[in-house]
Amino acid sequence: MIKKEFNHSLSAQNTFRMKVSCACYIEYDSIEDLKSLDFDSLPQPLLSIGEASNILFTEDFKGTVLRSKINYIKYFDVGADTVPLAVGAGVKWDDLVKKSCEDRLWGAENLSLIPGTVGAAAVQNIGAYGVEAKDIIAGVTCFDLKTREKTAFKVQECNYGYRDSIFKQEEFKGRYIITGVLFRLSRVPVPKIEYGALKSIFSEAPSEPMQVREAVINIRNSKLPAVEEIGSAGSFFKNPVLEPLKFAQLCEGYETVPHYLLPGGFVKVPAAWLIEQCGLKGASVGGAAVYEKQPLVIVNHSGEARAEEVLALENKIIMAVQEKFGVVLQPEVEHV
């Protein structure tokens, strides 16, 4: 079935609670609804979202803005080690992960509370504490805006990256909307508490995927804000990767500096850990702030920053790094 709204208020449809608007709001919950649409009729260009949770919209939008509300989760449960799980585009990330953590299955369970959708996380190939999306993904389902028709791809050919897969690339860019995703999860215990602060819950391995999300949301709780009660985009910039020569001389003046190390040497630092010691935990302009529990976080604490308040704040917090440590941050959130 398929909503449509001609200027619609996007204010409720993004987690940054931006007060801007699109020309045209559709809703659909099937792969028939899509091939049903004219989209050369529609009010161009078109714009997917979820629940736009990583998005900054940065004025009105004067194109199409197509909502996916196609949920399920199929189980192709054969008795097997490896579970597979197709669901579509439109259920929300945190539903999947409680209920494969409630069937005892695992993978997906240290990338709880994650805002946005199956279909965005799939774009986005979102990830925490040592987890990415792509590492219990098996194909996704989309449909070819070029061809009008359903098509495929296997996880390797999302080319997928930190924060990025081919859906997000220029080439592919716009072409392709996700409508499912097939994922693989273990019956069997896999559990990964190396990274961050699962490393000193954990005295032994735990037994249970709903250990590690229940973990994993109180660590998540006690830093991060809630989309429902204060505006963000989550995580606001992705966290640098360095060079063994450029790591080390970041190093310089400081006892120690978190990081992890990557395969060929390099060496990922937590941006939140460089925005602090730039003196910005708490900085504002205008309406927009630093997140005092977290600095990797951009707030809209009132509800009513301005576009312009949050990309001043950005280029402040780039500036800072860049003349303290010589690292240029990018944002991870999609200006739009």
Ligand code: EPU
The other form holds:
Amino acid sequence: MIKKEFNHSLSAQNTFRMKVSCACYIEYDSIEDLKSLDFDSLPQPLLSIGEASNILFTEDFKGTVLRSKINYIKYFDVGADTVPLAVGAGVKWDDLVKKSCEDRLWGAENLSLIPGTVGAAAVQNIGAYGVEAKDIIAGVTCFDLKTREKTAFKVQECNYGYRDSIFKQEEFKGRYIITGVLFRLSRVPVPKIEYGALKSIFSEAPSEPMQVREAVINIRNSKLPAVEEIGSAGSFFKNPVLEPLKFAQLCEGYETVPHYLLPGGFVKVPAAWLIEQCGLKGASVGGAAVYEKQPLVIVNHSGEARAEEVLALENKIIMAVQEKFGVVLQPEVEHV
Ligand code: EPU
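Starting from the form predicted alone shown above, please give the structure in the form predicted in complex with the named molecule.
So here's everything in the complex, that chain up top.
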């Protein structure tokens, strides 16, 4: 069923709590709904959102916001070690993780408590604690706005990278509306607990995915603001990936610099550390502030921050890090 509204307020529908509206808002719950829509007659451009937990709306949106309510979780469990799951794009990501852990399936547990929907997770390739969505995705089904037909991509065709996929790249952006995602989870235990914060919790391998989920929830609650309580869009910046020489330069004058080695000699450095070294923990512009416990996150404490203030703080952080380290931070949050 389609729900359509003009001049719709998005204030309660973006986790950053920006007070914005869109010219037109549409909710749909099937591919048939999408096929029945006359997209050309809608205010343009079109923007698909999940829970808008990774978007900074900088002003009212002049086009049409599309929100999937395609909600199903289907198991194809034939008793094999690998269990395929077909999931509707509108399902809340953490509902999927919770259910899979309850059903003792491994693979999604490290991605517990991440805000957003299943469709958005497949666009963004969400990641945490050593696991990315691509590790458990087998394929993605979409509605192609160009052909107005259903189409599908295998995981290899999605070009997944760090918080990246073909669905974010210029050529395809806005062309495909993700309607469902096929996951492959495991009946056989495959705990991934190498990430620092998890390693220190488990002295021996956990036997249930729910144990990992509970540990991840505890870590996240201790570091990250709960989107229900404090406005934010999670990590505001990506962790920069540096060339070996650049990393060596950056290390000069520091006893240790936290980092992760990547293939090809590249080094990923936590943006949180760079921001902290610039003395910006807790820094603010108007109602926008750098979160004390995790400076990679910009928060809207009072719910009254204006987009200009968030942008000014973003700019201040980028300039400070560039000046001190010669590294240009890239926002992880999409600006609309
Ligand atoms: N750090 C500091 N100061 C701080 C906090 C962290 O120096 O105040 C340094 C520490 O060295 C720490 C390192 O940053 O070891 C990494 O911190 P953390 O484990 O919190 O992870 P992150 O690299 O800052 C990334 C993701 C998060 C994800 C965590 C856990 C990105 C942009 N962010 O953050 O994802 O939850 O790893 O895996 O890759 C998100 O995308 O919205 C998000 C929250």
